[in-house]
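Coming up is one lone chain in structure tokens, specifically the form predicted on its own.
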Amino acid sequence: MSESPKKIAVLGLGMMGNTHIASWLQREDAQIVAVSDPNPKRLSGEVRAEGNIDLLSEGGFDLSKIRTYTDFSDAIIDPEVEAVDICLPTLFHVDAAKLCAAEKKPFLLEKPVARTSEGVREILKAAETQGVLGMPALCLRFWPEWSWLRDTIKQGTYGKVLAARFERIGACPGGRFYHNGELCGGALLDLHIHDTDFVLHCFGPPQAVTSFGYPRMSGEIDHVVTHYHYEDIPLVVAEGGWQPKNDLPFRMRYMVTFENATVEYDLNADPTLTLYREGHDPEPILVGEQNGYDLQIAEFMQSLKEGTEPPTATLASSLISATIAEAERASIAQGRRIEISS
């Protein structure tokens, strides 16, 4: 006899909330029973943020058939809700996650996990104290081209890494939230954190960081270049930033040089992932068409069923990422290398 679907509440109907809903709707082991958003027009379906799918089109997701709340706390304490997907603005993450923990309800939490490392620490402590599964939604760790790179590094397929460079640049999403660095943390925290976290995922914590950058739209750091210092890797660099609204395509790229090969990923290229080896023609790498949103939700559900810590993304690792991001900000402010405390 199959288990009944896990009853899910999705908090926030912005772009990421819509994107997560699209993933939940593909699953037979989960059912969305509640959503929250402070905007009644989003709850009614009159307006919606952009997402990956037209959820409100015919045959899509009908909000009128589930419970809707303007206060996310009411959705969390809804007695029918068994697990929560938090896609709220960052400033609400700590309160929402701590309430989930207090209610003994597992939660998936969009990045950045919190505005500060102390906020991440509060969430981690609450989840551990209550024995509740809390998992950060770090979709990049799950994206096939990126998980392929991490596996290749860990397996030493092409020898040691000599250099790794990551780039993530796009237009600022705009709006009051993203133009207020006190709320969003600027591009350093909201955008560049993906690459800081992936550097951690591939290589472990760096000894130190040296960063350069400047504020622009938000008043916080909106363009950053960081050198992550490792004893055994000569060069690990990541650049991330927001541009004003313009026609520059979103750029997400990496290039990693191994002892015996170089691999390049470019979101806007065809193929997106290519291997270069001396004496060989360029080799396209095919990794499948699954997306990171679907895969991270699959891991969350698997961890729920097995009662285990997620193998790919944990709150403990997000605490380290947040600490590194704060060191990057300090490096820019102080104009010097900042050591990463153990």
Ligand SMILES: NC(=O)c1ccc[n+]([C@@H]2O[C@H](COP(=O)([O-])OP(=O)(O)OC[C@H]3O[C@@H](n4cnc5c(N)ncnc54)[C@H](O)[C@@H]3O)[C@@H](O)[C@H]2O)c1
Second form
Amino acid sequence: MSESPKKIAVLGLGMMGNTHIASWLQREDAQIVAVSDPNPKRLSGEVRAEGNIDLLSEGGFDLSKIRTYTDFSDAIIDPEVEAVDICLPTLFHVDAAKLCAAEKKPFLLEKPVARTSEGVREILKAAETQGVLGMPALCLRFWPEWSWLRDTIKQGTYGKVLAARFERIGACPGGRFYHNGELCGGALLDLHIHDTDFVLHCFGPPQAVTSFGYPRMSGEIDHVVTHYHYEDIPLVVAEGGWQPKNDLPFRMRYMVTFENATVEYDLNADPTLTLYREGHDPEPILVGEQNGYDLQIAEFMQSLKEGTEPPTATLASSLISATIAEAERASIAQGRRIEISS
Ligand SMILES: NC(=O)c1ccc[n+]([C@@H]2O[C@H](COP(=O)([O-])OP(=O)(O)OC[C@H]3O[C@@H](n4cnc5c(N)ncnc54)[C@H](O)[C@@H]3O)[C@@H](O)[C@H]2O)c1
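I would like to compare: after the form predicted on its own, may I see the structure of the form predicted in complex with this ligand?
Every chain and every other molecule in the complex is listed next, the one we just looked at coming first.
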């Protein structure tokens, strides 16, 4: 006999909330029973949100049969709700996640997990103390082109990595939350954390970081370039930044040079992923068509059913990436290399 669907609450109906709702609606093992947003237009499902990746955050869902709450705490304590998907502005993540833990309700939590590493530590401790599953929504670890890269690195398919370069540049999403660096952490935390975290996912914690960058629209660092120092990899670099709203398309790219091949991924290219090898024509790499949001929710549901740690993304690893991001910020502020303590 199949189990009844898990009853889910989605908190925050902005770009990410709508993106996650689209994923939840495809699942038979989950049912959204509650949503929360202080904005009545968002609660009506009338307002659509814009995202960096076309067609993934459209919104416009019929929420008429779903309980709506203006206060996210009320959605969390709703007795019918069994698991919570937190897509709130970053400043609310700690309070929402800690309430989920206290209520013993498993939660999926958008990145950045918290505004500070101390906040991530608090969430991790609350989840561990209550024995509740808390999974960071690190969608990048799940995108097929990115998980392909990580597998290729780990398996040593083309030899050792000599250089890895990551790039993520897009318009600042705008709105009060994103324009206040105190609340969102600037592009360094909000956008570039994807690459900081992916570097960690592929190569483990670096020994140190050296970063350059500057504040712009948020008052926090809104454009950063970081060299992640590793003993055995000559060059690992990532650049992330916000532009004012303009026509520059969102850029998400990587280029990794192995001993025996180079791979290049570019969201805006066709094909997006190409392998270059000496003596071969460029080889397009075809990976799965599923998107990272669907795959991360699938992992959350699997961990929920099996009572296991998520194999791909954990709060413990988010604590390390938050610590690295803070070292990047310190490196810019102090103009020097910052060691990452163990
Ligand atoms: N994984 C990714 O690729 C990705 C991309 C963008 C944003 N994010 C993250 O997702 C989170 C949400 O970002 P977003 O772009 O969706 O923001 P957004 O501004 O588009 O939406 C936030 C929503 O939360 C609502 N809200 C504000 N206060 C609330 C409260 N107290 N209770 C309930 N709802 C409240 C707002 O009305 C709004 O509808 C942020 O932490 C952001 O960094 C992740």
